Every structure is written in C-alpha cells, then in structure tokens.
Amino acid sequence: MNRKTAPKTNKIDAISFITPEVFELNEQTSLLWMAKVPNETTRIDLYFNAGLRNGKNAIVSMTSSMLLSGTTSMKSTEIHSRLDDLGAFFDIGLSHEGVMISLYALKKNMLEAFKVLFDSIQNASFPEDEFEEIKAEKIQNFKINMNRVSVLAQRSFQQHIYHGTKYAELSEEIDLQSTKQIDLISFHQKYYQKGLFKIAIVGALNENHIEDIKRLIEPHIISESLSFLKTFCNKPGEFHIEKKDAVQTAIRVGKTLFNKKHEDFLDMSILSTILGDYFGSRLMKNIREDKGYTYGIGTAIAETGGSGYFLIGSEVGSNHLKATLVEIKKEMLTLQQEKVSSNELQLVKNHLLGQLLKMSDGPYAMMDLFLSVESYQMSTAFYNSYIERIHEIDAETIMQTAQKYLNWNEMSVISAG
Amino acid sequence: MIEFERYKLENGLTVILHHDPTTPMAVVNTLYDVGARDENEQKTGFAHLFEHLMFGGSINVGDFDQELQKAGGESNAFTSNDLTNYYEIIPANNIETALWLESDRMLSLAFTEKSLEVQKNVVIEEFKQRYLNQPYGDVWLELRPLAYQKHPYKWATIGKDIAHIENAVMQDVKDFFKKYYCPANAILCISGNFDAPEIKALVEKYYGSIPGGLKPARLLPLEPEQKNFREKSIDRDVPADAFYYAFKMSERKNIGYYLGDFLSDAIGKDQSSLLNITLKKEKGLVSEINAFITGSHDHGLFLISGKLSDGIDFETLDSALWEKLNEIKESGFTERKLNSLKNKLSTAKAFQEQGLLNRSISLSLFELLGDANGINEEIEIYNQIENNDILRFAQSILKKENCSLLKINKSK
C-alpha cells in the first residue's frame, strides 16, 4: 500500500432537499411542518415580532426573559414543574428582528407541553417578585459581561456597524435599573399577544395535533406585514477600548454588506471562507498556525432581514494586537491582488460542498435550511444554485469580489483590551 | 436502541461499527486512553498540547487538515483529565480519506520544531482566553488542588502552570507518542452510511499493519479519603461573590455516578430545581445557583456553585444551603419529582442521539468504560432510581468533612 498518495475521492454534485409542508395562516404568517422524522423527537419553534428593534433594549430583553414567569392562574414554579413532568425543555433567543422560542419534547408529550408553554407566553402577567429577581440577575450578568474584552469589542462593533440606526442602541446598567414592570406589560401586549409571525414544527405528530396547534395560535398571529431596516452603513476607522490588565485583546473588523438576496452573496460567502471561515483558511494558517498569536480567528457574514454585514473576530495576546491587524490587512490585500491557486480553490470548493451536505443531514437540519431561505421569500432552489456556483466560480471572480468588498479603509476596526 | 458491531484487530485496536443508512455522512472517531491524569506532575498540560500537535503532520502526510478538507471533511479533538478524542466528519463516500489520515498519525508523527513552537504559543493563548482573561475563569485552577491532594485530578487539563507548556521539548513529545498512541491503547468507532464488509477491509488495510504496542498500565496515586472540611478564599476583580462547594463522589463505573448525576439535576440544573426555588426564588440569597458532577472516571466531584445576591454574605448562604441539604438527606424527593427528572433525561437522550457525532463519541466512551452497549443501558439505570437510593447517596456524600469550599470575594 502506498500511504503517500491520498485515496480517490468522490465529488458531490447534487443534494436532495426535503421541504416542510407550508400552511398559510394569513398573508404574513405561515405554519411549517416537517412530518417525516424517524424517531420520537419533536421540536416547535415560535417566532414573535418582539425583537430589540421594537423597543428599548432593556425592556425588550427583560420581557423575553420573563415569558415563563407566571400568569394570573399559574406561578412560574408551576409552569416549570408541568413542563418537567412532560419531560419538555425550551430555549429563548432574542435578536434585533425577533424572538424565537423553541420547545423540545417527545411526540407523546408535545401537544400538552405546547399548551402549557403557549398559555404561559400569551397570559404572562409579569409578577412583581419575579420581575425584581430577573432585574437583579440581568444587572449582575451585565456587570460580569462588561469584564469580558469580547463583549466590550462586540458592543462597540455593533455601534459602528449599525451607525446611526436603532440597531446601534446599547443598554447600560442604568437602563436596566430604571425599567418598570408596566413597561414589560405594555410591550408584551403589543408584540406578543398579536405578534406571532411564524411557527415551525418538526416531528411525526398527528394531523389532529397540528389542527389543535393552529386553533391555539390563531388569535395571536400578526396582522400587519413585517418590514426590516434596509439601509445602514458602518462608520469606518480604527477604535480602541482600553481595559486595564487584560492579557488578551479582542478584535472585530467588519463592514456593512448584504444578505442572501444580493447577487454577490454566494461569491462573497466563498471568498469569506477562503479568508477565514474554516480551519485551513488564510487567517488561521497565518495568525494561528504560523505565528501562534491566537487560539482562533474567523470570518462570518451575518444576515439581517433587510441587509447584513461582514465580520472578522479574534482574541489575541495583548502584545500581538498591532502585528495581527497588519497581517489581517495584508491577507485582505493579497486576495485583492493575487489569484488564489487552483489547488486552494479546489480545496475550498470541496470543503464547502462537504459542509452543505452535513447541513442537510436529517429532518431538523432540513428544516433549518428551509427556514434560512424562507425568511427571504426564497426557496431551496437557492442551495442548488449555491452548489452550481461553487462548481463554476473561478479565481478571477474571487479576486474581483475581494476588490469590491475587502477594502481595509472601508472597515470598522475595533479592539478592546 | 443503537445497533453496533465490535471486534478487535490482531494488533489490539478495538473497532466499533455503527451503521446508519439515513445519513449522507460518516464519522470516524478515535479515542486514546490517555488524559491529563497520566501526566508527570512536573510536565502538566502535556496531553492537551499533544492533541494540538497531532494536526501538525504525520509520517506520510504533510498537512492533515488540507487533505481532509479536499475530501469535504472536517476534524476536531478534545482532551479531558481522563482521555483524548479525535474525530472526522466526512461525506460517507469519502470515508477512506479519513481512515488513511487517522491511521497514518497512529503509525508515526513527523512534525517540526517550528510546529512545536507555534502550538505551544497557541495553547498559551488558549490558556489566557479560557482561564485568565475571563471573569471567574481561573476557578478550576484553584479548586482542583483544593479538592484533590494526591490524585492527578489536582491539575486542570490545560496544565497547572504556563511554564510547563513553555518548557516542553521534542523528546517529551516523542516519548509521549510512543507510550500512549498505539493501537492497543485506542478505540476506533466508524459511524454512518457504509457497507460493512467494505469498511472492514478498509480498516484492515489501513490499520492492520500498525505495530500494536503495549497498553500502558495505569498506576495513579490514590486520593486518600477526605476527613476534614477544606476552605479557601481568594480575591478577584469580579462584580459578585461566588462559591463552589465540591464534594467527593464515586468513580464513573459506579452506580454512584448515575445517582450523583440525578441528584445534581434535581437540586440545581434548571429553574425548577430545588435550590433554585428555595435559595434563589424564595429567599433571594443568590443570583444563580447550579449543581453538577464532573463525571470523572476516577473519583469525581459533586459541585454546588453560584453567585451571591448583592448584600448577602457567605455565612447566610452557607447556613441556608446546609439546611436544604439536610432536608434532602432526610426526606429526598416526591415521586412526581423523580418521574419528571426521568422524563427529562429520556427527552434529552433522544435528542442527543439524533446526531451521528454524538452517537460515535458515546459509543467510544462507553467502550472505554468497558462496554459500548452501555449507551443502550443507561436510561434503564436512571429509570430504576428510587428515593431510597437518592437518600443513601446524599447521606454518604453531602457531609461537611467531605467538602472543599472555594470562595471568591469580589473587589470592593
């Protein structure tokens, strides 16, 4: 056997995507159901138009944290005990543009668990004692977070990326302090009681269960259509936040970009991967594997409903900040001036196809893929064009894309440490 | 039920095959029976540094990651005090590439002085990022040597001192590889969509000729039974006082592991757990409180940790906590509470087993403990737990003389 030569590999040309059944509840609200699941697990995701953009950050975030804190007829401990009895658990995610609540349970318990959860959300009464408890917890977490260089850098980055818009707002300790119970009650009324804009179900439930769920949610679906912030522009330049005695400095570099509706999105995704979105990327090879300045460095494209941004993030030894920024700049410039070799390009193509295959493994993954195009009124045909694009993109196009979007002087460069 | 087939190669390598026809992917998981507990006390952090070096090139392959990425795969690894685990996730039709790469670095490593120097720096940055540059980040560096006096669990996986990593030299690395990275000391688990006879032939082709080596004997210093309460108090620049009660408990193979896991869920896993309801919600003494176990293979720890509410002192928390622990030792839990915990464990396990990687890692871990089929037996063990078992367990470990307490005082 010749161990020096790699075994022959097979290419990925097509992936068969499975899509959920779609029920339109009204013009802007749909119920998605992925029914074919080969085991007993089920998940329901609820999407409410109750994101940070709709109110003061402190109020929005405290409201989302208190959704299961009690109703007029059930105390919070009773809600949690009932979900426990059913072996169910949940998590709540908050972003600028919405709140997503995910409920997990076995098939036999899902409908009951859903009733408990949905009733608690819709009839949340925000009891005084629970409110004070959450407030104290939030304030303490805030103080702890303000000791992390990654949080300091991220906050400043957010301000620079969303410069001059509502999305740039940050909450301070004083905002949490001054939030009142009544603020939460009125936010809840407006954005939860009539704010459900999507529900996604994965699991081999009965048709009857789905009908029951539809009936339960119907009075609470949103009636007006959603529109998102479409234009924002980052404030370029270098900014530093001093934190005494920090042994590492957090770095965030980025600029306003776009979401997957933009014609350059696929090319930019491929370029971003080459630069920093896999273990063998240019930045990882240079800054971690050659210089040892960091444990990790990476790039990402973050999408919002109407736009998006590009981001490079890392934490580096405090004495390596300058050198790291020089290297990041250099790597961006190299991509603008030199074509990637065919070897590297082929490797990245294969890597991306492998990732896509992994992301389509199983009904939960398929639902997530579907959700991430459905939000932009697109279909899974998007992924087929992605596969095609990966196969056909050439080094020249990558270089042009870099020239268009990787200009150092357009970047907001933030460091904290 | 997770189906699998298990056999040994002549050189001693244990092989587990788990076939799943529903996935387009495959996972190749390799577990080596070596962790931070096997390190020399003067050279700690070595098992983990070594894990980084495993990606630095092997005898016939210059760039491990590059070859894997070309085949659409990805890889990662983790080290604990007990073991080191490597995995590749790869499209099922390219599984041979993962076997080629993973077997070559079992055969022989070939990295350079430069790669050693760089990975030392990377690990030092990891040390800073996880342990030094985070509020409460160094807790385990302080707690371990308080709770353990003899057993190597007294140092953390990252090492007890950055200097140990800085001082590592090439000969250390070579000796470590020779001793621990042989087929007889490894478990290979392949999961995914494959044809069994084909995969067996490939395993034989790539691994069959690697010299078996000897499974190293493990003779670790025994931790003497703790007879007295220990306490340590440190000052840190953090916004809230924090406490860590660490109780000694049984080893992983003992039923005590399951009882500890169950009891820790009952008192401190989520919002409806006992300590959350009483000490946080009812009394407002803490802003957060958690209970969990380390799950170590040798004698582990049962922990209760949390942060004090503003204006509350350690003494108030301490007496309220012991009052609750004594109640548990006396009466345990209601039937309803025990059942709800069992239901939650069943749901959690069903979701964990959705993932091919989770299944592969679990099968390997259970095999290391003696039998991969443990993956199919654990739910039944939890389901059989009764209040009497919990009482006996709580009475035997939740004792002051079995406890080490670390207190972190916030800067004034």
Contents of the next structure:
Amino acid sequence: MNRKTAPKTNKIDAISFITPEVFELNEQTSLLWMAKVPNETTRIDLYFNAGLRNGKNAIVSMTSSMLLSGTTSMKSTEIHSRLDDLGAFFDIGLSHEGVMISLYALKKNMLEAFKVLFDSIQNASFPEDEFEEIKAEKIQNFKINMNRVSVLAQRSFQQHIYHGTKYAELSEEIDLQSTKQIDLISFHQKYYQKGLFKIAIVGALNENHIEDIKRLIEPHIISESLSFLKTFCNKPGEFHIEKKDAVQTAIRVGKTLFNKKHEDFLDMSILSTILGDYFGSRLMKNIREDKGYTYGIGTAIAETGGSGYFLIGSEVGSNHLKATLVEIKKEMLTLQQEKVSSNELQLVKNHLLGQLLKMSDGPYAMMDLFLSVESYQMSTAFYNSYIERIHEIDAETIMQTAQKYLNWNEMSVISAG
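Beyond the form predicted together with the partner chain, can we have the form predicted alone?
The next block holds one chain only.
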C-alpha cells in the first residue's frame, strides 16, 4: 500500500435505510421494532407524555428523577440491584415535549429487565424519605447552578426564545421548596400511568417477547392526541445578566426558526454548518483560532415539537464579550453579502455527507434517524432528500438563505458574566 496516495472516494447518492416494523397499538400509540441486530444487545425506549409543558417545572423534573425510587413492594435499592444483576442499565431524558426512558440489556435478559423497569415506573410510590432526599439535592444543585454563567445565559435564552408562552417558564428555588409529595403522585397518575405514547425496540428479540411487552404496556398507553406548541416568536434585542467576579461570560444568540417540515430546513442546516457547526467553521476559525477568545463556539438548529429555533453558543473571557459579539455579527453579515467559495462549500458538503454516513451506521443509529423524522409524519426518505440537496445547493442559495434568516436585529442576544 502506497500511503502517499489517497484512496479513491465515491460520491454518495443515497443511503439504503433499514426501517422498523410498526405496530399500531391505538390511533395515538405505536410500537416500533428494529429486529435486524447482528449481536446480542438490545435497547427499549419508552416515551411518556410527561414533559415540562404539562406542569410546573419543579414537579415535572422531580417526578422524572424519582421514577425508580421505589414501589409498595420494592425499595429503590432492590430495583437497582435487580437491574444490575441482569446487566441492565437505563437513562432518563426530560424535555418540554415528554420523557424518554431508555433501557439497555443483553437479549437474553431484556424481557425480565423490562418487567422490572416498567413495573417500577408504573407503580412508583414516591416514598417520603426518598422524596425529601431528592428535594434537598435538587435545591442544593439549583443553588450551585445559579452561580454558573452558562446556566444563567441558557435560562434567559429560554425566556426570550419562547417569549410569552408556557415554554418560557423557569423553576425558582421557591418552587422546589414548595413542592410536595402529593404533587408528584398526582402528576404521575395523570401522565405516566396512562401516558405512554411510543415505544421503540432495537434488538433480535423473538416475537413472543414482543407480544409480552405489548400486553404489559397496553393498559398504560395514551388515549388522546398529542399537541405541541407551534407558534412562538423570540423577543429580539441584547440582554445581559450581571454576575460579579465571573471569569467567563456565556453567550447565547438565536431566533425562532422551524423544524424539519419547513421548506428551508435543509438549506438552513447547511448554512448553519458553514457558520458554526463543525470544527473548521467560520466562527471557530475566527473566534477560537484567530482571536483566542474561546475554547469553543458552535451553532445548532433545535427542534421543539411543532417548531424550532437557531442557536449560537459559547463562553468567552469576560473582557472579550463585546469583541466576540462584533465578530459573530460580522460573520453573519459576511454570509449575507459574499458568496461562499467553491472550496469551502465543497469541504462542508463532504463533511455533511460523512456525518450522515456516520449517523446511519448500524441498526441503533438507523432507529434514531427513523425516530427523528417519524414524529413529524415523515420517512427516512428525508435523509436522501438531504443528500440530494447537499449535492445541488450553490453559493447563491447559501447567500440568499443567510439574507433571509441571519439578520442580527431579529436575534435574541443573551450574555451572562
């Protein structure tokens, strides 16, 4: 092999996706099963309509934290010990839209581990001693977090990006202190015991296992259609939260945008990558490499059920705040006024195509991609449309997209430090 000669590269035209089998449990709830896994590993994701939009943040957050804190027949230590003995582990994620609980185990132990986990969730009793312990821990963590500039900036950004809606509500220490055990029990009964709206399984389980899982979950599935916030508009302007003696200043810049269903989503995603969504991006080259103001800065397009938003995030030395904002604004303006060079555009195209290949590597990754579009009533054809758009987009379209969506006076500019 001659290591001085680069291997040949082939153009990526499409990805052959494996899609899960779909079982409709009722009009609102589906079970998705990706059975073609070439090893003994399995994963089950449970989606509950128990997100932050359904109650006070303190109650919702504490409920999700205590899901495996014990039942009338099993203590928390017993639950975790049984899962450990089965080689299983779990993860819980909370958002405005819902709660996702992921369980991982070997195929031979998954059904038993799932029974332990699901029983613990559905029959959670929220023991008083555990409740007081979790409550004290959350209050202490809240006090610590309120001294972090990144947390202060993110809280303010949430208020401004979701301005005037329930999504803009934040937890305060008094909310945690006033939360009672009965609040968690009531929320759990309403949103967990009859709140399951999706279950996704990856693993070569047999059909009898799938039927057993269906029988276990069917009494707990949701009976009403889900509805998410679709119309919100950020409050533009520059807002600073003073934090004395802070060495770093956190920055969040963004605006209301859209989700995958919007006609400009793909173009905006490519533009976002050029601006700040890979290590060689313009913001990284300017603010990290040339100016040395930060260790890292990046962009993202976040989706929130019915809509979404654009975000630039970083932490810089406190004496570099104004200069950093000037440079961010300059990079956005440059994209509006000057066409991207063919070399830079081709580099970004190659990066995005490589990322898509990486993101679709294996059944677990393909299930994640399927779930990302399925919630919008779309198919994995979306990703091949993305590949097609990456190939065909030109510098003129990039500039027009920047002119449309990267206007500084439309941004919420938040800093804390």
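Numbering follows the first chain given and starts at 1. Residues that one form lacks are left out of the comparison. In this text, all values refer to a predicted model and were calculated from it rather than measured experimentally. Throughout, rigid core stands for the largest set of C-alpha atoms superposing within 1.5 Å between the two forms.
A movement of the C-alpha atom of T9 reaching 2 angstroms or beyond is seen between these two forms when the two forms are aligned on their rigid core. Mapped along the sequence, displacements between these two forms of 2 angstroms or more at every C-alpha, sustained over at least 3 residues after core alignment, occur solely at 1-11.
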